[in-house]
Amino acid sequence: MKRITIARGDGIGPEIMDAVLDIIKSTGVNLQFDEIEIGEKAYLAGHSSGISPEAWSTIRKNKVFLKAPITTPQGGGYKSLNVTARKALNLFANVRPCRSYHPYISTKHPKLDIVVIRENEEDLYAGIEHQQTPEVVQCLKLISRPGCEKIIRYAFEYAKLHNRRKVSCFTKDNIMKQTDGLFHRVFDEIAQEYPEIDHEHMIIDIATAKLADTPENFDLIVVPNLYGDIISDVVAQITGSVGLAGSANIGTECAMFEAIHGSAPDISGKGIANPSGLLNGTVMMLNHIGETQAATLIQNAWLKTLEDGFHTADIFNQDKSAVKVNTKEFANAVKANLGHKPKTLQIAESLQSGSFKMPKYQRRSQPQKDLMGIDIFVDWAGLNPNELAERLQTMETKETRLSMITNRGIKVWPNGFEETFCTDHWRCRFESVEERPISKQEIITLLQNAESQNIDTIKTENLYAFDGKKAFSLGQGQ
C-alpha cells in the first residue's frame, strides 16, 4: 500500500481537494493519505515558508506530496511555500501538460498538445536579491552546467517515454551570453544523444509569440525558470482555460503534484471551483507511482465528462455546455463516468511505467582558471563619469589598469555618450594590464586603495578565463 502526503491548502483548496479525493477513492486504487497543513494558517503561526517541521517530516517520509493552492500573506518578508519546497527537495523538474479540448472548450487552437518542461531550482527563482545604492537594487540570475544537465536530459527522457516528436528550447542568449549561453549549449549537447528525436532553438521574445500564434507547431519545450513560468501559463490560457492544468514537480527523491492556478479566495467557500487542475495534477502523480491504470480511468472519465457537457462555471458556454455544475456535481459526473471512455477527444492510454531513471550528474575534468581582473560596483552619486573615472584611477596596480565604467550595464567611460542617463550605481572594471594572470593580492590592494580614496565599494565580481577564454560579459556599448 503506498501512502501519499496530502494538504488541502488555502481559498478553493479544500473544496477541491475534496472532490479529487472522492474520485480517487471510487477508482479503488490502493492508497493511504496523511494529511498536513500548510498555507496561509502556517505562515501565521510563525512559520515564515508557510510549513512547519512535522510537515516537512512526513513529506520526506512519503516521498509524494499532493498539495492543493495555498495563500501566501502579503508582505512580512513571507517565502514563497513552491519555491521553497522545489528546491528544498530538489524538485528540479516542473512539468505542465497542455492540451486544448477542442469543440468541447472554447479555444482559438483545436489541436493545441504541448507539454512545457522547466527548470525549477535556479535562474532569478533563486531569490538573491540586493539593494545596493539609494537608486537601485539587483537580483542574481544564477545557471548552473548540473541544473541545465538535469532539466535537459529529463526534457528528452520523458520525450522518449511520451512519444513526443521534437524538444524545442527557448532562451535569451544573444542578450545574457553567459547565463542563458550555458543553457543553450548545453541543450545543443544533449540533444545529440537523441538523434531520433527532432530538437530546435528560439529566442524567447519571438518563440513566445510564435507560441502563442500556431502552438501546433510546437511538442515539447525546456526553458529556464522564469520564462517556464510564463510560456506555461500562455500555454494552459490558449488551451481555453488555465484552471484546467495540472502540474508535476519532480526530482530525485520526492515529487510534489499541484493544480496550475491559485487559490481562488474571490471564489472560496461558494462550491463552484473547477477541481479539473488538481485533478490532472492528480493523474499525473498515479502515473508516476505507478498507478497507471487508476491514472487511465480517471484520464478518460473526465474527458468523458468534458465531452457530455457536464461543465463548471469558468468553462461553462451556452452554446456548448449541456449543464452548469458546482464543485461536486462534476466529481460525481467524473465518478459515474469511470469505466467510460470519451467517443471524439483522445482516449488516454496506459503507461508502461510512469517514471525513468536518471542518471547521475559526473563532473567534468577542471578546467584552468586564470584571475584576470576585477568589475568593482561603486556607490557615487555624482554624475559624470569622467570625474568618477580620474578617481578610480588613482587606484591601479602595477598589474591593474581601469578598462571600463558602466552604468546600468551601458559603458559611459572612455569616450560614453552625454545622452546617456546615469543613476548612482557604478561598475568600475579593472584588468590585467598584459592580458596575464593575476594574484588575489592585486584585488586586495585595489579594494584598500579604494577605502583610502573614500570610495564607497558595494559588490565586486571577479573576473575569470576558463581554458584562456574569457568568462564574463562586455559593457553595452563597448
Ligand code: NAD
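The structure above corresponds to the form predicted on its own; please provide the structure of the form predicted in complex with this ligand.
Shown next is a single chain and nothing more.
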C-alpha cells in the first residue's frame, strides 16, 4: 500500500484538506496517510523553516507529500517552508495547469487551457539577501545551466506526453542579459531537440499583458521562478478563481502536491473555502503515483459538480450557479458524483502514468576562464563621484586601472550626469591594463590599498572572461 505524507496546514488548510481526504477515501483507492504538523505551530515551536526534523523524515521516507497551504509569518527571520521544501527535496519543476470551465464558471476567457511550468529552485528565490550600506539592500538572482536545462527539457517532455502543441518561454533578457539571457539561450538550444513542438520566446512584460488579454494563444509556458509565481496566479485567477488550480512540485526522488493559492486567512474558519485547488493537486498526485483510475474518477465527478451548479462562494454567480455551497457540501456533491461524467465539459480520460525519463546532466568541457578585473562595492556617504574617483585612483596597482563607477547600475564616473541621484552604494570597477588577464594577487593588493586609504569595501565581484568573451554587464550609460 502506498503511503502518502499529508499536512493540514494553516488558515483554510484544515478545512479543504478534510474535504479532499473525504473524497479520496470515497474512491476506495488503497492509500495510507501519515500526517505531519507544519506551518504556524512549527514556526512558533522554534523551527525557523516551519517544519520539525521528524516531519522531514516522514516526507523523505514516503516521497509523496500532499500539503495544504500554510501561513508564512512575516519578517522575524522565518523562512518560507514552501520554498525550503521545494529546494531541499530538489523539486525542480512546478507544474500548474489552469483551465476555464465555461459556461459553468464565469470567465472572460472561455477557451483558456494553459500549463505553467515554473523553475522551482533558483532565481531570486535562492533567498540570498544582504543589507550592504545604511541605504541599500540586495537580493542575488542565481540562474544555473543545469537548472535551466532540467526545467526546459522537463517542459518539452511534458508537452510531448500531454499533446501540447507549443511551448512559450518568457524572460527579461533585454535587461538581464546574463541570467535571463542564459535561460533564453538554453530554451533555444533544447527546443531544437523537439522539432515537432512549436516554440517561441517573449519578453515577460508584454507576454504577461498578452496572457491576461488573449490566453487562448498560449498552450504551455516555461519560466524562471519569480515570473512563474506571478503569471500562474494571473492565469488561475482569470479562469474564474485562484481557488481552482492545483500545483505539482516534481523532483527526481520526491514530489509535493498542493493548491496554488495560500492559506486565505480572510475566510479561514468559516467553512466556505473552495477545496478545488487542493483537489486538483490531489488528482495530479494520483496520476503521479499511477492511481490514474481514481484520478479520473475524481476529476469527472468534480467537473459534473461544477456543471450541476454546486458552487462555493468564490465562483458563485447568480445566473450560472444552482446553489451556493460551503466546503463540506461541495465535497459531498463531488462524492455523490463519483462514477458520473460531465455532459458538456470535456470528459477526463485516464492518463498513461505521467512520468518520463530525464537525462542526467552532462557537465560541458571547462572553458578558458581569465580574471579581467574586479568590481569593488564601496559604502561612501559623499555625493560627488569625482571626489570618490580621486580617492579610488590612489588604490590602482601596476596591472589595474579604475575604469568606471556606477551607482545603482548607472554610470556616474567618468562623465556622469549631474541629474543622477546617488545613494551610499558605489560599484567601482577596476580593469586590467590593456585587457591582459590578472592574478588574484592584484585583487588582494587592491583591497589592501583600499584598507590603508580608509575606503569602506563592502563586497567584491570578480570580472571574468570565458573563452575570451567578457562575462559581465557594462554600466548603464557606459
